[in-house]
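A single chain comes next, written as structure tokens; it is the form predicted on its own.
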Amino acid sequence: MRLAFEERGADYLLAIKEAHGQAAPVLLRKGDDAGTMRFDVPYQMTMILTNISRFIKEGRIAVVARRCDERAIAELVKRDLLNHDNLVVIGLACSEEQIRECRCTDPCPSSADIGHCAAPAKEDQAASSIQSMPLPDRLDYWIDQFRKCNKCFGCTLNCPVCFCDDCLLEEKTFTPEKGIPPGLAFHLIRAVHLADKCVECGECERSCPSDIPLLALRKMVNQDMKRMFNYTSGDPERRSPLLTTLEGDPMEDDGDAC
């Protein structure tokens, strides 16, 4: 609380608070009872921040952010969905256990205000194993995985950078109302659409009731983006190479934040 309000000059604080034996996100004002703050719950704070920021017209919001939150915020700022001047980012270093769970290779925030940075994961063994398959076998593997999809939309609803007002995947052309699984188009469109946005937070994989290795897929696409364009999502300075023409000029803005 002191760090957010007194040292950083925030007017609000978005964090995790424990109450009645449960932990949940809260928005606090200066002088509110902070109670017991929790920093061990991997709650996706960026989605909450995006939703509440539109209702707070004045004042700065401090948010406790892991490295993936920090990267997601950078992507949303670049698309004018968040205003950087109205934010105070308090860096939260992930624990070794959380790093192992997310197979995270970039776990340390720009400023570790809370906790101490632990060593990153060396690689995602699942992604490496799939990547080593011959192309026909790799295709068969993903077809088998996507056949498990029950069209719950958990991967889209819990993604911090899935922000389109009109989701293409909800159109009947790509996701018919009848029939499970939804077909390959659902997952392939999402893979391409997030190619320059995914911050590897792992929410898609954690949300999937069918245990589809979606985080491994996302990491593989991110590796391709790095190899082909030398681009890493969450870079606050660089514009996405997928938003430029073949000559490298920025595409004309048509008002669509996607």
Given for the second form:
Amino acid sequence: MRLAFEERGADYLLAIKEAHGQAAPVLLRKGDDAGTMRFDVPYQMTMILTNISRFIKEGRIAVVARRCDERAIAELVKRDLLNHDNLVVIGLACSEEQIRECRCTDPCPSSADIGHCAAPAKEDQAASSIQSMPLPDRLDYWIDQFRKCNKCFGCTLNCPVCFCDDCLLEEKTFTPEKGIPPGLAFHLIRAVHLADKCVECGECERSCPSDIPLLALRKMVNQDMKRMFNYTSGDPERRSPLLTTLEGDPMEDDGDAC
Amino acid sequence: MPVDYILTTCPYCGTGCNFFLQVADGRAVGVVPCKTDETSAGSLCIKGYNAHAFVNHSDRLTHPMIREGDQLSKATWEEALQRIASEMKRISDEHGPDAIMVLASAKCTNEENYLIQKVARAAIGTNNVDHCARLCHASTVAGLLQSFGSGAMTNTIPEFENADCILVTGSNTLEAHPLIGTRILKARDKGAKVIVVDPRDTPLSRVATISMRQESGSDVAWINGMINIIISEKLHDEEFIAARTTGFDELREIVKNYTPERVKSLTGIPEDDLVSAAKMYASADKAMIAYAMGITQHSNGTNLVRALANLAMVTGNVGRESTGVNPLRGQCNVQGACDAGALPNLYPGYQSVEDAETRSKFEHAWNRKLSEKKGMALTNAFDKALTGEVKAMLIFGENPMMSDPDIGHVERAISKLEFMAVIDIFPTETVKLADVVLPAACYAEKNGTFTATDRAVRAVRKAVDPPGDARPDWQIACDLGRLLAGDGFDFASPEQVLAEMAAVAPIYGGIDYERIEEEMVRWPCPSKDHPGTKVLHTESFKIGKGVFAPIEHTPPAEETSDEYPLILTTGRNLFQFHTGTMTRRSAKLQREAAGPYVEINTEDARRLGIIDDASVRITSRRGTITLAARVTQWIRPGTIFIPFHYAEAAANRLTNNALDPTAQIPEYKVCAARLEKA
Ligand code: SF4
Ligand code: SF4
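Show the same protein again, this time as the form predicted in complex with its partner chain rather than the form predicted on its own.
And the full complex, kicking off with our chain again.
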């Protein structure tokens, strides 16, 4: 609280606190009673922040952010979807348990204001075991996984870098209406669509009621991005290599549309 | 604060997921899942994610209305309440209090249902109070009461994840109870066997270990068949049967005749599948049964529920974690509405109105003489309106003009009434016929509690103000109670109402707001220091020993004929909810399943020359509707399916009001129909 309001001059603080025995998102103003703050439950803060910023016209918002939030914010700022001047980032270092859960290779925020940086994970067991399957089995595996999808759209709604107002993938072209599961196109187009944005926060996999290993899928695509373009999303400086012309010159557009 | 997050309970299905309503500038603008909630664990289904969408809809009722001729005109609360009270008094004086029928609602809170039944019993003086549980799980309440002594889900939602085998029947779980369905998927991923028995292929049956499609209305046959195989293979739990049950010998005699061959001829289920399923279920250490309307909505629904209870008891799958017989309740608070006594034969907490001692307890608590006669079921009330026995109805948040079987009949019955008052949030098909209409607050605009299908009592918290002059149903019920009875309705908050309910209903005895604010408590919870109960019947059954019921297969009330060769069954889809009042006003949900349709098997369609999306006419002995065909291989040949959400082609114009003799639940799942090109 003190850090946000006094040292860093924020007008609001977005954090997680204890309410009704649950971990609850909360927006606080200076002088509010924060109660018990919680740092153990990974809410997708960037997504909540983007929703809030539509309603807060003035003032700076401090947000308790993990490393993946920092990177997600960078992706949004690059596309002019968030204004960095209105933000105060309070870095939260992820616990070992959290790192294990996300198989996270980049867990340490630029300034660890809360908690201590723990060692990154080496590789994603889930992704490597899928990759070690023979190709036909791999397809069967994914088909069986995607059969479990019940179109809650939690994976898109809670995604920090899914920023289109109306998701075209939710339209009937890709997810035939009136039934579940949606076709493969929904998951595969989405995987490719996120290729230059996904920061591996793991929220899609956590939100998925059906335990579809969505983070493993994202990690596999991100590995390809790294291999093919030497690009990692969440880099505040570099523009996505997918937003260049075939000659490699940057395109005019910011890539802020679907 | 410009933006708030209010923890509350989902207003759709009985799973009871909690989530945060995001409120900005006094409006509900979004939903954020609650990561630490035991039930939803940070996930929701598409309905939950869109639960804010209808709250601000411009169709919301915002002021009371009184009928003048053909028109409903704006009135003050004072006028409208007075009008209801004076009509109720007049009709009660002229024809007796039993000429009035009160409908409570599974969309209202526990506190509201408690008050509504109290208005009926203590202010009007009749036990004629019922609600839509009659249409969904009346047979569960009756059947499980007889078999086990308690009509509720025996186990809890999180337990599905740890079962070794789950038998799902008559439940399209992934669409109707999505977050219970996904628990079943989690169990499957951990290696549990999933058996689905349903006339339609469902999203769950497609990933199940064994999927069997039975002919609608033949369920006793396959259940008895499984029990027969289990006994002949000696897979039954002799110890459990001897120690905890009665009536096994009679059961064994009856099921002997249900050989796999005979079951195949009655149900169409292949012998091998039945044998594998029986062995799979019986050899699992922890096996759960989950079922819903596909079992209950039959004219032998009570017997079907008892047959499932037989199956669980034969294998000793009751009274332990991840076992049991688990009815999945459809509405957010249908469990609570039953708990709170919105039933014609039971006071709050499932206490009989015909029992003199219980009655005197309630007479003492409410300081009033109470009727000795048990009341009328919702499904009988419309018949009685036609014959003139029922003269008035007071309807809280129900839409019988869509939800009840044979709507044509309902419409004729309503037109015979002298007076009908409806309290609702939207101008439903029923509101349009009312004499007085009162605008109610929706779940986001009031405090209270809902009880989920697994008996978890969960807080509903006010996030925004109701639109216009709308008021919460609990205040409306208090106002009416005061006008009709004088005292006994001076409650300042839902908290006080729950305190009174806890005092008279022992299963809620230890539940109060202080606890609900901080923890999830499941009834029975008899005292403040009681932790609540996850698994029922652990040591003994509520009635001592579990009772086996020898049940024979009987054909459904209506069979197919040359004129009506198809079996019509009805149900829900994922995106719409019940009569569509709320979901059809939520853009994303409406986009997914905008209009009415009928599912028909590919072969039947080819034979009748019908292509996908063609307009077809469906006729039953009661009515005709026209809608689009959806040709699919996912439904059994000879059976058609219509979701009942759509007023423009209401499935319940066709359905049969044939009733289960014990529970008075209608047979929504089977009626004979004919399909033609329109
Ligand atoms: S979160 Fe899972 S179930 Fe929901 S839409 Fe995404 S993949 Fe499907
Ligand atoms: S599963 Fe049921 S309670 Fe949970 S979000 Fe969906 S409709 Fe609401």
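A quick note: this is a predicted structure, and the numbers were derived from the prediction, not measured. We call the rigid core whatever largest set of C-alpha positions still superposes within 1.5 Å between the two forms. Residue numbers count along the first chain shown, from 1.
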Residue 100: after superposing the rigid core, is there a C-alpha shift of 2 Å or more between these two forms?
no
Is residue 87 one of the residues whose C-alpha moves 2 Å or more between these two forms after the core fit?
no
Rigid-core frame, C-alpha of residue 121, shift of 2 angstroms or more between these two forms
no
After superposing on the rigid core, what is the C-alpha displacement of residue 149 between these two forms, in Å?
2.4
